[in-house]
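Read the single chain below, which is given as structure tokens and is the form predicted alone.
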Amino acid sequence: MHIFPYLIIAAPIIASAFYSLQPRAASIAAGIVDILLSMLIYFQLPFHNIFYVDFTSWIFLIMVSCIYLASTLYSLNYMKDIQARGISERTYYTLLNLFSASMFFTLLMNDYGFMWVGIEATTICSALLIIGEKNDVSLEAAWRYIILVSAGVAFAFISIILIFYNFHTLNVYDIIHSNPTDGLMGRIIVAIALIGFGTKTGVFPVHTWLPDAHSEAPAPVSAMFSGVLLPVALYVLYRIYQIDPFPLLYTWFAVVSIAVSSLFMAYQKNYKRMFAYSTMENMNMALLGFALGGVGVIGALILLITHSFAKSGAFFSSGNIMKSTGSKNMDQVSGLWKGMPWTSTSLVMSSMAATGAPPFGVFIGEFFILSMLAGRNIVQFSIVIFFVMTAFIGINYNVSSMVFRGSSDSREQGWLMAGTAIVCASISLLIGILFLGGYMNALV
């Protein structure tokens, strides 16, 4: 019997029980426990019973547990001002723990139905976290998020029903390894899942909740959204895609979504919305890798784990900037380097990592994906290359202007917030260097 999956899910739930005692300490302890358990579970891979864990799901477990702990640590200082005018500290940590538990549940279950339940549970917890600051704009963003994502999850439920109708089981391992025939029903299931779970992943045109939710949620919640929530939804979509791969449909949706997100990024004035559209681009690049298969899957996994740290670092840095300057408008933020050197460093590193600058891991992941795409469809390759370069230039130009242009009286908001941001950005760099070093050694 594998007990680690039970403990991984239970740890944040138990932490939530400390609502009236020490919610902060309990949440940090749960994050540490989940990281240790996620690492230890590697030595039991693969296994499938009630739970299904292989190397792919293990990568996602590491991502969620690390960003869960990072967001909890960052929240220690960040929530001090918010709880005075918005959500209470106890409620915040309870929701953050349940949010994390629902993602762990989704990743571990060996049943498509329970995976759908886990995704639905993330919606409930995360919607309440969006309104943490309790202003009119955040309430509107949460409402739009609930309506659009609920509609998408309803489509996703149809795909789950069709899976059971076609295979008479919802067991993920059995269905994936049953060598299903290339039939019409399989294609319908995979297509409907793209609409349903694609809503939570950020696939165009069902992505419209994403920039509002990211920009209005508290910074650590935005980091959880971008770093792990969207990848978890993508994980479920990939598991359904494995039933009957439909690369033509998935690759074109991914390509169009990358193009659209890059265009939206070009005229953003709100730096959190800019990073939200960047997340949309990254998720669809990973979707492209999963759809291509083979080396593309390896590229998608490298991209996702690096992106989780990079984009968390970007949103942590954004939270520091917002608390210091009181503005989310890039035109009103300048000269950060002089007053906030640590935050400026993490912001620049995170932006370069998220946009695929070498030697960050996202660059390596995108290299694998694009190398495979070039041999499959030169038209798609040309479109993606153009818009990836557009996003790279746009984001890094805006970030450079915020950091190095003009002067400012901004100040760092505490060593813990700045430290968490720069550690996440540094991990994204470390992943790329280690993987690149290993790859070069293998070639030699």
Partner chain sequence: MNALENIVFLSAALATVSGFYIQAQEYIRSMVRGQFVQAILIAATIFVLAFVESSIDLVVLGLLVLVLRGYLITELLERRIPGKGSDVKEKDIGIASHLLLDLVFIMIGTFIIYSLVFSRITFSIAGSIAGDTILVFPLALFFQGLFLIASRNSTFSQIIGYIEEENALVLFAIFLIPVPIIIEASVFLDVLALVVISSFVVLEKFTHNPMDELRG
The other form holds:
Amino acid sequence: MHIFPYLIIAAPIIASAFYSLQPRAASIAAGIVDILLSMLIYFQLPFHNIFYVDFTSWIFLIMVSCIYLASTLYSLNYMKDIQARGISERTYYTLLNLFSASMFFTLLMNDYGFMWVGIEATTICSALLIIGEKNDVSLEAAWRYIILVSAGVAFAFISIILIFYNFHTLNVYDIIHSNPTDGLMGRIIVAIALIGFGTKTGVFPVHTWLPDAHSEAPAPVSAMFSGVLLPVALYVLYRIYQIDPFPLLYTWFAVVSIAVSSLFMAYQKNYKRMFAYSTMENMNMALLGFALGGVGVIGALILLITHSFAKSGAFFSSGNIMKSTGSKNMDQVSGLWKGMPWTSTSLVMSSMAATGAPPFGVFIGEFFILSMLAGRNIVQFSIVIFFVMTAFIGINYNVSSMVFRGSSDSREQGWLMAGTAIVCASISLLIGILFLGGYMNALV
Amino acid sequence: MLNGYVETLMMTLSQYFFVVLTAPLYSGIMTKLKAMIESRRGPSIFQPYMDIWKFMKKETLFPRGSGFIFRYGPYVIFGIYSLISLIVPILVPVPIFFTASADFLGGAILFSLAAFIKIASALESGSNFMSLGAARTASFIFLSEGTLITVFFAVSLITQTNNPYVTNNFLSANPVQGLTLEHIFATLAFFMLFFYETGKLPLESPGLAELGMIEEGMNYEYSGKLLAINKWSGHIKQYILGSILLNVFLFPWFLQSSFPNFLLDIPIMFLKWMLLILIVVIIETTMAKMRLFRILDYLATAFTFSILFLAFGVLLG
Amino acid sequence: MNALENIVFLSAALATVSGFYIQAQEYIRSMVRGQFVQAILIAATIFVLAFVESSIDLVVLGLLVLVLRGYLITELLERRIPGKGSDVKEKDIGIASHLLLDLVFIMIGTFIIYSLVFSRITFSIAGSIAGDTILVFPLALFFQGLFLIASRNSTFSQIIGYIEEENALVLFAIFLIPVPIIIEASVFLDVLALVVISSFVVLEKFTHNPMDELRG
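Switch from the form predicted alone to the form predicted in complex with the partner chain and print that structure.
Following is the full complex, with the preceding chain placed first.
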């Protein structure tokens, strides 16, 4: 009898029942409980009943619970003094809890149908979070998020129906381990899922909601979106991909998406938008890893977990900067180093981490994926390496000019917000160093 | 052999003269019935004949600057409709002389040719009102002719042939349950088209009100004999389209094809037409006229139906 | 083709036609009612199939469609129409061009899917319907939903486009293989919740146009 999965899903839901009492304290408690439970579930791996948890989903569980707690902590100060609220503070915490619960639900269920339901539920719970800071633009961004993502995910339901038609079951474990034979049907399922769930993951032609939602949502919500929501959608995509791996299609979509996101990144004026495109690039890198299989999967997992901390750090830092300067435009932000040393540190660290500078974990992940790709397809390899470098230079140039150039009268916005940002950024460094250390030990 | 030749000749002659001579009658009955429903006395059912007779006797005038297409167009149009009346099963359900000259698609293209000549002659008149009518017709015709052709394609797909007679036989041999989906929707599209092509009410009100006239506008400068021929052509066109609607789409049953029995087709067709007239009059008296620009939407709907179910017919087939 | 099969084909075809009806409406209320008719048609299809297969699950599914799609969503949407309700409409809609573009869009979409998939795989259809071509109708309806979202800029039209897509999926699922009723019910609840969420946006923002801040 495995009780932990139930508890993991239940904790945030119980916390959201504290709507009128202590929503903040309850959310933090639920976050801590979820981290502990996710850690504990490691000792039962792997198991499958109505839940299916193996090492891969465990990594995702850790990611979601950690970023959930970090975002809740960051929200305490960030959401306190917002002038134009779209939703009340209590509603905000309730939705944040339900949002996390729906992500846990998606990760844990051993049923493709319920995974789809979970992904749709994440859209429902998170849509109103985008209008935490309400204005015309954030309303429009929220609407694009709702309609584009749900239209895309609806398309993915066709692949769920086809899975059920083909296997007469929706059980993830059984289907993956049954070594399906029907080539064309499997490919159709996998291809439809790529377009459907790819909408939520940020695959090129259907990614358009992504920069809008990330740039207009409040910073902790952007961190949740970028750090864990997109990976959760990627997880579902990966589970469907395992039915009948179709690397040709997936790698090309991923490579084109990486190229497009790097190109868009280059001329962004809004720093949150720039980070959103960076998220898109990283997600497609992870998709590339999953599509290649083997070492690529390990690379993708390292990349995802590091990226979730790094990108949360980046968005938290962006939130600090926005609170302090009141602008999302890079040209109006300068000389952060003088007034906001902690935020500057975390911003530089997390942007280095997100773009894959060594020794951060993303670098290790990208290294695994690219070394795998180099052996497979040299054309794709050269495209990816070129655009990854473009993105690296673009983001780090912009960030360093925000931080080091000129001067300003910006100030830190309290220890909690700066602290959360820097802790997240440090964890991404820590993962890289620990992994490298372990890897070296194993080599020796 | 000779016997068969004579039979076909008789069938051809009776079909041709039946169509050309009785076509105005149906317009008259329609007008009368409509008037009765609106509790008026209305004109006699032979009024269209009297109109044609009256115009025939009057002097024919040509506007200054009109060209030769304006002068000879009406004769050509009358000829085209006469030819069409010989190639579609509108009275006798077996092939007759001239039937082989064109198939369904050919019939549709002949309709387009008539419409084209009518527009060309309207432009030659040098009159603003006729140009108005021509412009309106031209801006609607791309949808109406498209519908006409696709509808004919749809029926040929159902029966795997382009021959309207085979289609008619196939349909009358099949009971109602055998109707396919594309047939139902092609019928709907053709029914909508019939209303447009014959200038019926939700689309065009009869008479010479400039505001809403389309087809009528192109008769504006005609007078005397030419006007009579144009009116007559209009009646024949209505009869041909209505009979195709009845015999190929709506109600293909009961036609007799053996030699002496084919004369029974005349009363049968008359009764079928009464049914159609009833439907038309009910719709005409219950609906208000659409705005002119709405006609495009109306035709687009008909076109959508026809082409969608043509495509589905290919896929479902 | 027997009579019941004919009815299934006809109601599926009419559901597709109702998509065109919705596409051609300017008034929000007519669009909402078009969605209502579509839900009824789909429920009718489900009931006929339930009769053919004598399946209780399908009856439950039909009832769910009637209650959730037919009644609740229609009611929710109609209540949210601002102002007097009956006279709220979208501006500048060329019906003829919309219909024709819609036609082109779904034809291209359906033909591509048909040539890629249906020409190679033969699906077996529920209710012992011969051939798999009836799947053309849900596919066409799905593409209509997408086109409605893409071609209109009011919140209502886009919600209705999304519901149309979901209707198409229900139709697709019952023709191919009825998904377990518990999952289908969760999907319905998801859609309902999404409509509730969207109706918040309706109150704040009625139309959606490109914005400078959200470009690139």
